[in-house]
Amino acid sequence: MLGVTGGIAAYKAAELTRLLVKAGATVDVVLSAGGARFVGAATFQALSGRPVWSDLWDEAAPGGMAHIELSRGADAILVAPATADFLARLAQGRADDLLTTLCLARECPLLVAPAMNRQMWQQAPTRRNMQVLADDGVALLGPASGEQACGEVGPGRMLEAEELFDELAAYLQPKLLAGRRVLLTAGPTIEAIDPVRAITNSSSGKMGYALARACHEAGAAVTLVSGPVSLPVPRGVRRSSVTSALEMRTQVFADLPGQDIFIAVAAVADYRPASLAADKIKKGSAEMTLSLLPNPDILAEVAASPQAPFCVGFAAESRELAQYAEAKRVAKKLPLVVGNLVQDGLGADHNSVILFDARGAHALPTAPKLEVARGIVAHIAKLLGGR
């Protein structure tokens, strides 16, 4: 159920409705009197394919009791935008229109996406109201900081429709890792040869970042140790940025104490140059030999450490996936290895993986990496439940 109150950000609610419907959700829109002054009911009805509600006394409502029946069966109520006035009325328990009455009579979670001028957001009454709502279990999405319709810049801007869609999807995920602490590595490492050249690989970091997000969605406290990538940090995740394998190892062991789960997704370079040239190596006509040293096996070290966390490895292979992935799991004494063929996912937005554990191999369907990550998290939670 999407509630829309009277703010200029109501136009984003129309796009949010479209995104939710596209994803397969059934969306019932409830317009406040103020919300209807910015975006009309006809727009939301066209986007949702369902009647739009605004009248507390609408006799067409199920059972003639819109304020109770409309929210029955809903997974959540999201109010976006939520104005300062609406938040104040909600904090006071007011029930003087359809939307506030629905929020008071609900049986499902309530989320609000504030949208207002920066000074309104920062004023003491608004802060008090937000604290009351937080204490009442209302989930807060945003606000962001940025340019506002009034021309000022600061906090109070409503999240974009895509951000609200992602936040709502995350909120509704099962909290399979609630109370757990998760440490992940992601991305490539870069092993310098000279000031301008290096050994690296084509890992984009997308799978590791998707897993970090999925673990956070599942209720875990997530620390991400990342090689160089061009990806935003998932909301709620703490990231430490590193470059080389040795730097990654140092950071992992600094963050390791107290972790319940370690997931080694990073494509760590197996070798590094034996020496680093102080200046750029000039091109010549003769052949050049580069001497390499093996990098430490971070996952193997963590798995062998005293009181090791639940360790998950990744095996990206170009052939004979089952043989190599299972051999890696056994050799490093890991409860779980996630295997994939590099041609099926390296650098792409989708992935196809097989999970290898003591009970055998379990294939996950080819899907966007976030969906694959959620499947991996569900399997981790299942294995942890049996330990």
Second form
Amino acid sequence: MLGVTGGIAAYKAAELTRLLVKAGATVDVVLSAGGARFVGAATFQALSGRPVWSDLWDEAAPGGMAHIELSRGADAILVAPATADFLARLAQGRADDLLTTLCLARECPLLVAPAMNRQMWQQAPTRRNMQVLADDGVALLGPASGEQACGEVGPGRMLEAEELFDELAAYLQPKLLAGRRVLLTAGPTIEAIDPVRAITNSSSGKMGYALARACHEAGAAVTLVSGPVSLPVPRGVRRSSVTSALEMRTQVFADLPGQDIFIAVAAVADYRPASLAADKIKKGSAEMTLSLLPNPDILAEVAASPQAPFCVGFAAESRELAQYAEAKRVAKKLPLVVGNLVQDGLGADHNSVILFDARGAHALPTAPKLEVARGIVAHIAKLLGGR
Ligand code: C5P
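I would like to compare: after the form predicted alone, may I see the structure of the form predicted together with ligand C5P?
And the full complex, kicking off with our chain again.
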């Protein structure tokens, strides 16, 4: 159920409705009298493909009891935008219109996305109301800080539709890793040859970042050690940026104490140049040989360290996936290896993976990387059990 109250951010609720419907959700929109001043019911009706509800006394409501029936069976109620006045009435437990009544009569989680002028947001009564709502278990999405419709700049901007969609999806994920601490590596490493040249690989970091996000969604405290990629830091994740394999190793061991789970997704360069040329190497006509030294295997070292966390490795292979992945699992003494054929996943937005553990191989369906990541998290949680 999507509640829309009277703020200019109501136009973003129309886009949010579209995103939710596109993702397969059934969306019942409840529009307050104020909300209807900004966006008409016809807009939400067209986008949700369902009737829009506004009136506590609507005789067409299911069972003739709009204030109770409309939220029955809902997985969540999200109010976006939530005005200062609506939040105040919610904190008071008022039931003086359809939306407040539905919120009071609900059995499902309630999330609010505030939208108001920065002074209204910072004023003592709103602060008090937000504290009451937090104590009552109402989840708060945003607000963001920035330019406001009134021309002022500060906190109170409603999150964008895509952000609200992501936050809601994250909120609804089962908290399989609640209380756990997870450390991940992601992305490629870059091994410098001279000031302008380097050895690297085409890892995009997408799978590692999706896993960091999925771990956070599952309730874990997440630290991500990332090679150079152009991806935004997932919300709620602490990221350290590194360049080379040696830097990645140093950072991983600095962050390791107290971690429950280590997931090595990074495509760490296996070798680095034996020496770094101080100046740019000049072109010549003779054949050139580059001398390489093997890099430390970060995952194997972590897995062999005292009080090692639960370690998960990745195996990207171009052939004979099962054989290589299982060999890697045994050699590095890992409880779990995630295998994928490079032609299936490298750089792409989708991935198909097979999970190898002590009990055998388990294929996950081909899906967007975030969905694959959620599947991997569920498998990790199952293997961890009560450990
Ligand atoms: O042995 P291979 O490099 O194929 O193993 C891949 C797994 O080991 C991945 O999980 C990768 O992140 C990790 N790894 C590592 N340090 C390296 C090489 C690989 O942590 N130097």
